[in-house]
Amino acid sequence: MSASSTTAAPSADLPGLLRVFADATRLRILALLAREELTAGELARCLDQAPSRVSNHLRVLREHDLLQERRVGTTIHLRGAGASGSALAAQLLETVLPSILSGPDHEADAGRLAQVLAARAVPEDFFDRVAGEYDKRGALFASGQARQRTVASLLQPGLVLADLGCGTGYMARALAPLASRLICVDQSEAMLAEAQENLRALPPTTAVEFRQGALDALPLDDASLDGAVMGMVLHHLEDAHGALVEVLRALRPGGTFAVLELAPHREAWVQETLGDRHLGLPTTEVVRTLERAGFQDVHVEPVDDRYCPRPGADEAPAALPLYIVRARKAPTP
């Protein structure tokens, strides 16, 4: 019984078959694809036929099992299914392939076909000529979170950082993926109400902490971060000294330690509406204060950015410039 069950199959699919043959533009493509690899756009091209009609003959072919599909992305890429599909389909092709390849239609599809792929190749130097133009085409993202988790991604698993004067918790979202655990400390409860729920959507991979206190009588252990950053925190106080050595205490023996400043400016107005004690801060005043805190390797950032707070909800932001300074604790002799 298995026997004659065997032999039946093929030819039961032998006369559908031999009709998918018998058309000339399907015999055009399966010869095409026993070539190269090809998208329903790219095969059009070779057959210089409109999509809609080489749609039509790709799903004859389709349900016949004749193509082998391969998807990138939204891209299906095709190819004949060769070993994969029935051994007759196979050996129908294999006889009729040759007269195929012989044929004056695939001679120009053959042509066509390799303009398609010299399409393809980008020219050697086409990032030569796009280079200046590069940054304003295809280098802008979203949010710059995937360049940030790419780095991240370097970093030692583990770390334990802190967001010293933390607010509502803007620098946190920059922080929370490079850390297993982060602590947000303020000494406003309703700025960590804030950051709390501003916070609420970061990933589950990170232990969040949030802990109210002075800076410059930190809530934190000795020697338990082993890095921390202040964020426009530094022009809020009237004596930074206090808070930088409480920063030097919590970290670990050659833990990094980041501050964000503004830069001196004249908009006299932030004092009223942000609470601002000073109009930003020189960079040496801020190294000074670091190194007679007790850090070491103190050096000066510049940042591509701009703080832009608004004077009010219906007034031009201004555009402040930044700086980043960074430092260390001495690493354990």
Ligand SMILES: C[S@@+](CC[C@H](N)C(=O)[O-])C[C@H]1O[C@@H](n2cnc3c(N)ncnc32)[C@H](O)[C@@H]1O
Given for the second form:
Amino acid sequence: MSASSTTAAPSADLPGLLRVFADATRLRILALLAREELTAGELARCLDQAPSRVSNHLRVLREHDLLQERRVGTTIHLRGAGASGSALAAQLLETVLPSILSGPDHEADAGRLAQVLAARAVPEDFFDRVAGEYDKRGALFASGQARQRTVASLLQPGLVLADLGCGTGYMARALAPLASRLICVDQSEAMLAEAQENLRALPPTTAVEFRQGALDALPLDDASLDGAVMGMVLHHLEDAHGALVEVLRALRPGGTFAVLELAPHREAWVQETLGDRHLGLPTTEVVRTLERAGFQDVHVEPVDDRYCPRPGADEAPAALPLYIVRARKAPTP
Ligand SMILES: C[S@@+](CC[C@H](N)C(=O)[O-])C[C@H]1O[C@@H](n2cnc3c(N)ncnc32)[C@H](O)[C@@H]1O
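Same protein, different state: after the form predicted on its own, show the form predicted together with this ligand.
Now the full complex is given, and it begins with the chain already shown.
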């Protein structure tokens, strides 16, 4: 019987060709290359296999004339051989391709192929082109919690922290993602109620407690805190020494303490509007008081921010300078 125009002549290499087709990965490669031109690296991602394994299969396919290659610079793009390969190979492929394309392996490969093609659509200089616009398009998150919790995950887990003189919870909101337990202390029941309301919006990943009490008789056990902050509080106190001795007692050995304070200023209206006892405090005085209370490693850090209270609703805000003082309790009792 003579061969028709669509039937390949019997070939001496038929057994070899059948061995090529007898491998599931090679069939998956042929199915992918029948759909898209891909590089070897892209093929490896589509197959979810190591590039070295894939290149072994490609070598076999190449030896049997089942690949077409197109070089662009140093990149080689691969495609199934189609009409350029042997007629027998083309005929075999035509026979097996429909069942490979409808099989479960190819469904998973096709999902990864879609990812590979999507990634290819991003030009290499994409970020150079959009950098100026990026924050308006791409740096948008619902609450910012994801960023805070990512940063916090670098810290040792299980931290017990306190916001001392927490007021309405301004510092506590920043502290909460860092702590596994956060204790907010204030003498004012009304301020604590505001803080509780303001911290309600945070996800319940940190156990937050609110305790009413005075700073010079803290409602905290000895050595119970890993760290504490006191934000904009010292300038309210008559007895800063008594409060700082209490903070030292409540910290564990090696525990850290940070004070955010107002530098001296002349806005006397803050006494009436904000209840301030002192018009800011000199850094030297805060450092001395911390050292006298028994803190070690006391350092002043400048901060590029301003406290901006308003004398009245319609009046321009002030811009009062701030500083941070950090210190720690001696590591050994
Ligand atoms: C200016 S607010 C600061 C609030 C908050 N830390 C902040 O950074 O916004 C001062 C807070 O300290 C509290 N406070 C003042 N003296 C205190 C004391 N002796 N004991 C406990 N809390 C005190 C007040 O009730 C007030 O809520």
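Given the structure is predicted, the values throughout are model-derived calculations rather than measurements. Residue numbers count along the first chain shown, from 1. Only the largest set of C-alpha atoms that superpose within 1.5 Å between the two forms is called the rigid core.
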Flag for Arg266, CA shift 2 Å or larger between the two forms after aligning core: no
Core-aligned C-alpha movement of Val287 between the two forms, 2 Å or more: no
Did Asp222 shift 2 Å or more between the two forms, C-alpha, core superposed: no
